[in-house]
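Consider the single chain below, provided in structure tokens and representing the form predicted alone.
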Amino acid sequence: MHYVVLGAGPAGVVAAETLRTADRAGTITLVGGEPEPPYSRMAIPYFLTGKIPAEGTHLRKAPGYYDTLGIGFRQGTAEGLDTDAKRIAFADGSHLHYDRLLIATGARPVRPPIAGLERKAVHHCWTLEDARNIVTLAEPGSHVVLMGAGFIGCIVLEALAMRGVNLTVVEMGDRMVPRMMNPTAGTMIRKWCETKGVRVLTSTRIKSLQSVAAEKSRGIFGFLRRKEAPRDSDTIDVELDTGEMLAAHLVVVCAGVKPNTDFLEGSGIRTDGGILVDRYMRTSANDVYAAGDVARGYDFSTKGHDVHAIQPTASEHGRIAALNMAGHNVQYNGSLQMNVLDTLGLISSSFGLWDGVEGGEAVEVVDHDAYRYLCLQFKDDVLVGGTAIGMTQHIGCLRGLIQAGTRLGPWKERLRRDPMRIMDAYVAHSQMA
């Protein structure tokens, strides 16, 4: 049996390891799309801040780790898939046959249609190579513009701020991290960042990126519009839809990601914003499975399918897929939408249906001065979602009650009166169980 794992992120690595445990005799080939050993993108910010070297991002650090397990590793970018012939075509012209295939190709950054985005001082922050380029430009005192204040953008924000740059964040939404925070919470994070010296512009778009030479050709009026301009040959001008012009040595683009599914065109595998999989991580093609950020897996909260682009979900996807590839019959219980973020020392988190459900109820408590906030979302007497700012204690209890689908009974009204009693509610139902 030849197992091929296409993608060497957390989902792919965990899948390869699980396959080896489940099938000692099978041949396993792990394929990575970058000229790097398998690594974690979530570790890149630690590399940016200098806390770890590039090697510190590697998922498995022991020398010869994959060889020891009998896992073959090769580099290649998939260009096509023939599910009838069970053959993968790679960009270098080579091919690879499989008996069972796991697609764990992850996602790639979205490239907005903005003029000038191809300039050499503009980088995404998605790969180790991106991070190396950013390190050379994000020197202390340099002017940096960060496009996007979503989850990934806020992680990059912290790393850039810790490098001592003059940072401006441009977010087209009306608040920071709009896909995990409601307006109260997202605005609180913005105000916190501003107290730390980061300029944050919400409800603002970047129109174009221009060379300083082009701006100079407009005369002195162009310079008067530029904010905190360093005015040297290494800068580019960032034109905003407000009319303001920012000068920057570096522009970092964090405008979202999309699943890597283009190579599946003509393969017959069903996709819809990601590869559609069943509860066993099987795709619509025989002997082909999918896992991680490329897969629309089962959602615990909605009972539908969605992409939950977080590392714990990717790892569990990979484990379940591998067990089923090896002949076991293991059903995936579903992932919980969850995000925990540390933004310049302010901890924020959201779980489950944090923005509520139709016909549901919500309760919140807010302390703007202390940067503390808690919002609970209910459906009947079940806690289905929650948002927290400035809270590190009892967050596990919040997640636990949501993930267990606990019927709160009289504790619902107690939490409505005092949402901070989340720990008491958790303990009460744990003892009942």
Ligand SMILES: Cc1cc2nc3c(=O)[nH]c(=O)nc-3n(C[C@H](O)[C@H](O)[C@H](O)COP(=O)(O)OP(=O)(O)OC[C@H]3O[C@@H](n4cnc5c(N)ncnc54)[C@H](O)[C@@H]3O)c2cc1C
Given for the second form:
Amino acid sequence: MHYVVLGAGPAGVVAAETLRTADRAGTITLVGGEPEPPYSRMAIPYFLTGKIPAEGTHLRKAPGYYDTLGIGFRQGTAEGLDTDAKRIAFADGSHLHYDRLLIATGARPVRPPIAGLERKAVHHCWTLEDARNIVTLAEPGSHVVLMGAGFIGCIVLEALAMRGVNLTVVEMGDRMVPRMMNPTAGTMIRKWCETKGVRVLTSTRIKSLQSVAAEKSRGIFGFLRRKEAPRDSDTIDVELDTGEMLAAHLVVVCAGVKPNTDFLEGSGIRTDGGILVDRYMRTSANDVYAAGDVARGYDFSTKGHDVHAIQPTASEHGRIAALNMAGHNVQYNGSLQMNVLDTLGLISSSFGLWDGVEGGEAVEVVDHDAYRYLCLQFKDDVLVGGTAIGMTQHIGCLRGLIQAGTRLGPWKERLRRDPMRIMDAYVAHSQMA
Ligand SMILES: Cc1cc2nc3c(=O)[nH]c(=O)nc-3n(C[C@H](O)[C@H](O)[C@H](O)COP(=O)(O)OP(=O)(O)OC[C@H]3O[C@@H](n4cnc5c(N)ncnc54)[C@H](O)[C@@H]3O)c2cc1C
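Switch over from the form predicted alone to the form predicted together with the ligand, please.
Everything in the complex follows now, all chains and molecules, and the chain you saw is the first one.
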């Protein structure tokens, strides 16, 4: 039996390891699409801040680790998949046959259609290579513009600020982390960042990125530029839709991601904003499974399928997929929308249906001065979603009650009167369980 695991991120690596445990004799090939050993994108911010070297991002650090497990590791970018012939075609012209295949190719950053995005000092923050480029340019005192304040953007924001750069964040939504935080919470995070010296522009779009040379030849932007902006030949002029021009040594683009599914065109594998999988992580093609950021896994809070682009979900997808590939019959319990952010020391989190449900009820407590916020979303007497800022002690309880789908009974009314009793509610129900 030849198992091929396409993609060497957390989903792929956990899958390869699980396959080895479940099938001692099978041949396992793990394929990575980048010229690096398998690594964790989640560790990139620690590399950016200098806490770890590039090797610190590697998912497994022991020398010869994959060889010892009998896992063959190779690099290659898949360009096509023939599910009848069970053959993967790679960009270098080579092919690989599989008996069972796991697609764990993750996602890649979206490139918004903005003129000048190809400039040298413009980078995404997705790969280790991106991170190395950012480290070179994000020196203390340099001017950096960060496009996008979503989940990844906010993680990168923290790392850039810790590098001592002059940071301006440009977010087209009306608040920070709009897909994770409601207006009260997103605005609170913005104000917090501003107190820490980061300039945050919401409801603002970047129109174009121009080099100084281009600007000189046109000679029209000088009067709009911020006075403190640096000027040298490497500077990029960032044109905003407000008319303002920002000069930057580096522009980091965090404008969302999309799943790496292009190579599946013509393969017959069904996709819809991600590969469609069943509860066993099977795709629509025989002997082909999918896991991680590329897959729309089961979401137990909505009972539908969605991409939950976080590492714990990717690893669990990989584990379940591998067990099924090796002949076990294991259903994936499902994941929950779950995001926890540390933004310059302010911890925010949202879980499940944090934005509420039709016919549901919400309660909230907010202390703007102390940067504390708690919002609970109910459907009948079940807590279906929640948002917390500045209250780390409540995060586990919030998640626990949502994840368990606990019927709160009389505790619903108590929480409606005082949402801060979330921990008491959790303890009361843990004792009943
Ligand atoms: C800066 C940053 C910070 C993050 N912080 C957090 C965090 O704090 N917490 C959290 O839970 N998540 C975080 N994430 C998200 C997390 O990294 C992803 O959810 C996780 O990496 C998904 O794992 P994956 O294995 O599905 O995909 P990936 O890690 O993206 O791995 C995909 C693999 O597939 C390969 N590949 C892609 N296309 C092809 C192809 N055509 N052929 C062959 N190989 C291919 C890639 O090279 C790679 O090896 C962060 C991400 C970034 C970028």
